[in-house]
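One chain follows as structure tokens, the form predicted alone.
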Amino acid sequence: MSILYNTDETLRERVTEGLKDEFKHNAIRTAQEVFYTKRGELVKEMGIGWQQLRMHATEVRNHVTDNLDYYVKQFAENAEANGCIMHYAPTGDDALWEVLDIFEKHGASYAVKSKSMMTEEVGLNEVLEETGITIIETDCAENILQTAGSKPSHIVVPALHFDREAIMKIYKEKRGYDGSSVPEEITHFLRKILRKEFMDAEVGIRGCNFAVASTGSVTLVTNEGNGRMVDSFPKVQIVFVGIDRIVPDLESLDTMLALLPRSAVGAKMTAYFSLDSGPRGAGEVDGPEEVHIVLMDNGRHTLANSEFSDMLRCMRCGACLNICPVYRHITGHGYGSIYPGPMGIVLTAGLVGYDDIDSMAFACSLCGACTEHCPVSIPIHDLIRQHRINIVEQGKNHAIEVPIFKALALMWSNVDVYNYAMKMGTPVMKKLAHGEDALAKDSAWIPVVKGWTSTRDFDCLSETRFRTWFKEHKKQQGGGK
């Protein structure tokens, strides 16, 4: 599983780098404000209908999670009846082997691909490239990332961390682009070079926003026409479907599609929506001759049977990223996962476990804005808090924290120890503060405390306790004891 893409650096190291990047901060701030404002206008326009839509979507998603095996079976049977070839992948490695088998069977070595978080999750591109297969990202933002050798920083606008000048430079250095930084000019160049790649591709690879159980259909929601090119031109099509992407029927799909674009980018509808139900039929002029659906679990069943089952409702809309203050400051790459932000914390920890995620679960202020904005009412901040509880209970937190908090627990639970600590703490802090009212920056060498004092003031303990002051104050007011 390659959900984590940057394990060479610690969370603190990644965050330190992210905090220095003003361009990323400004780009994220602009995107958040635009998406937040546009979403707010649409929500206000819908009135009470918005909350009713959220409630209905939550009920539908919970119903599927509670009956997951039934809907997986129904979708698979109907997809096969439509002529699709099903592949079942309990793990990410299983999915990769299935895909490699398909390429080997057809002797294929060239593929085009549309944006898919599921393929990012299992590291498909890297594996195909290692085996000598050329795979081309055709989504504009994903092509930028592939050309630059970068990873997504947002699940909806993955190239948010590049500006037009950087994009121009990337294509000049890597693809021979000789134009300006005008977005339209870059887009025309990209369209020109992709046209031949669409025509030459032997295999098309795509993700799936929602899979419809009652019809065996797969859907694709995009703002570019590349998705339809990927699933129309190549003779062989491979569709990655997470088992958590299934909805019962077309009516349920309608509900999800009413929420998704509004929550993601503040739009009533997306530019392109495709509903595919099998390979090219008799008399049809386009479409693949062979459709393979890779139905992936990759930890979803484990989540469904855990205290984090609510996360399976996630539509990957990015609404929680668009409101998160922590994401704004540490940037998407600060998390070290292809799923950044609040939803990324819950999902990554749930799928990967606690051994490899460092302190990712603590990159959250627990303000609750993510929960408020989630279109399917996932209690995201509560789930993050539960991850933290689990980490501490399993002894996965930083080793130095254990003795520190044991000492604090002793101090706060014993009056004599507390009084002594306060009495001794005041002169010690005054000395460290060089007589000032707050610890100086040169006290940043102190373990744990340095996380605060390196960037903020840490006020010294008062020489007079509040209880002592209040007792004297009451005496002065004639209040007795």
The other form holds:
Amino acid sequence: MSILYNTDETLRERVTEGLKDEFKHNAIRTAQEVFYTKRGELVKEMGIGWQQLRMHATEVRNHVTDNLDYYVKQFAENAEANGCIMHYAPTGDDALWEVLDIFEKHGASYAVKSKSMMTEEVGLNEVLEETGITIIETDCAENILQTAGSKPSHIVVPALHFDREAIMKIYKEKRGYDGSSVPEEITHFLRKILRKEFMDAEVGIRGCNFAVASTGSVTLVTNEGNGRMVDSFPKVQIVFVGIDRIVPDLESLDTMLALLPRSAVGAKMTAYFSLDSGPRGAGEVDGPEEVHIVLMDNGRHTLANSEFSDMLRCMRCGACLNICPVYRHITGHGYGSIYPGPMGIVLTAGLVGYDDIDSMAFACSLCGACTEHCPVSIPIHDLIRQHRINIVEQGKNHAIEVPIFKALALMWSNVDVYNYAMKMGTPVMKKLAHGEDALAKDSAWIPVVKGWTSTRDFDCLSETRFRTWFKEHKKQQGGGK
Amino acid sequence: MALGNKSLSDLLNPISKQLEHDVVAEHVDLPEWEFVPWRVTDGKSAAELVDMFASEAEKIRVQVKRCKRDELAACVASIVGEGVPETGEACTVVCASDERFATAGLYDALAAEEKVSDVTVWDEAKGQANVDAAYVATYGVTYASAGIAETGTVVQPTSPACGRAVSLLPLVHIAVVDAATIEPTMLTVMKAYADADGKLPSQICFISGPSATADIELVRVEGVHGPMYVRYVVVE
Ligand code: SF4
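Output block for the form predicted together with its partner chain, input the form predicted alone:
Entire complex below, previous chain first.
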């Protein structure tokens, strides 16, 4: 399980670190403002249609959640009928097993990948690299992070914490880049070096934004085109699909697509949206010959029919991050989870439980801005509050922190979130970070990172256990399926 | 429980249990939806939709040319005739195999352009050579199956006559769109696919402008892994 990373520092250390870093701060503020403003314009243009779309998306996603077993089954059967090879993964380790098995069967050792949170969730890269497989991240930001050995700080713009000079240096050192720090030049350098890698790779690994039950199709939303490269040229394709990605039919897919790019980046559409139904057809000369779908649960089913079932509607658009005043201050790395921000609090606690993340739910002012902006009307701040109640009831709370965030909540909930957070947020957070009497010294707040440039510590225990299991089971099976 | 090799029931059982379902339902009907969203295209005439398609495309930095059917070949040829964008050097073209292109005399018109050194018409019999041609081509020409007015999008299904590479690998993608196929939103395109018999194409790609990123300091850069320039030719 790799949802959490570097769990050995306190929130205070992390917040201190975050507040020190002016560049990262400004970058996040700019991103929030750019996305927020653009989104606002588009929402206005759609008039009443926007709220209707939100409500329709909500009823569609609720219907799927209520009948999740049926829709998972329908998707799986139809995808199989399209010629996809299905792999069922109740847990993340099952998913890793299946992927390693595919590589082993093909004797493959070279893969390209487009951004996928699900693969982050199971720590796929680390496990593949351990077994000697080269896996290349092809999303620009992910490639920067991979080359630098750093972690995402934003789910939509993951390399926000590096400036152009830093990125230039990374490629100079690691890839022999000899151009300037102009973003265009660096990006075109990436176009050049990655092109060959797309064509040579044996396996393409990708995620899926929505899976269509009635047609067994998977979809991918991208701007850079790396997703298309990954699903056009490697002969073998592996698609990670979460059981919470399913929509009933093509019509409801349109509803989701009308909401997703607008909410995520303030665009009507992304440059590419592809709907994939099985491997290349007869007479086609590109596209994968073999498509493997890894359909993964990894704890998601426990959210169904629970007080957190609303979270299963989440489309990972990041709108709640783009509006969140706390996210702006403690930054993506502040949450210590690959799922940061308001959605991250709810989802992380839902997937990994309270033992390791007990105080993360308190990194929120309960201002409700997230709820207001969520395209599928998830009552995010109510769910965060519910997590807090559960934490307190289960005796896992840190009593001192509760009143602090109650006070923050009061302040932030009654004013314009943006202006107020910008004026007041930093001093308040600084007090939080430094004021000795504000926080118990030893309060193990939330899992944290060691500064924002450090690499992730993969969960060694579970990784070792996993590799041993894999080897042993392979032995028992005589080396193959 | 052992790792890997799980069955569909292994995945489904915990879900059903959580939902308090004894068995997975044989069939579930979609409910009557309560909300039918209003869309900006509602009530627009066909001509207005074509205009909207063109103006939305221009907003996402696509250059749009509109022409009559008998001008199709000349219109596309005039674009590739400029050679490589910005430098004006000689270029190569990869083109979908399409009867409408052949009828319009497009292939000959392209080859006749002074700055065009080679034209490859997609041919499934040539296999990988098609992709190799697209890899180095400056222009890729496709016939979109539809356009979407709301977002200035073209719909590009994969087929033996037009691989994924044509709209992906060249520096410039030229999509020819029939004005008559311009739909208001993606919904009408999806409905048509839902109503059609048989399996969907292996890929249907919805393309809206050049490939782009803002990953470095949020500065927009065009031409990442897909085309740097996109041009639409709307045939009226
Ligand atoms: S919780 Fe809502 S706003 Fe946040 S990522 Fe999910 S869908 Fe988007």
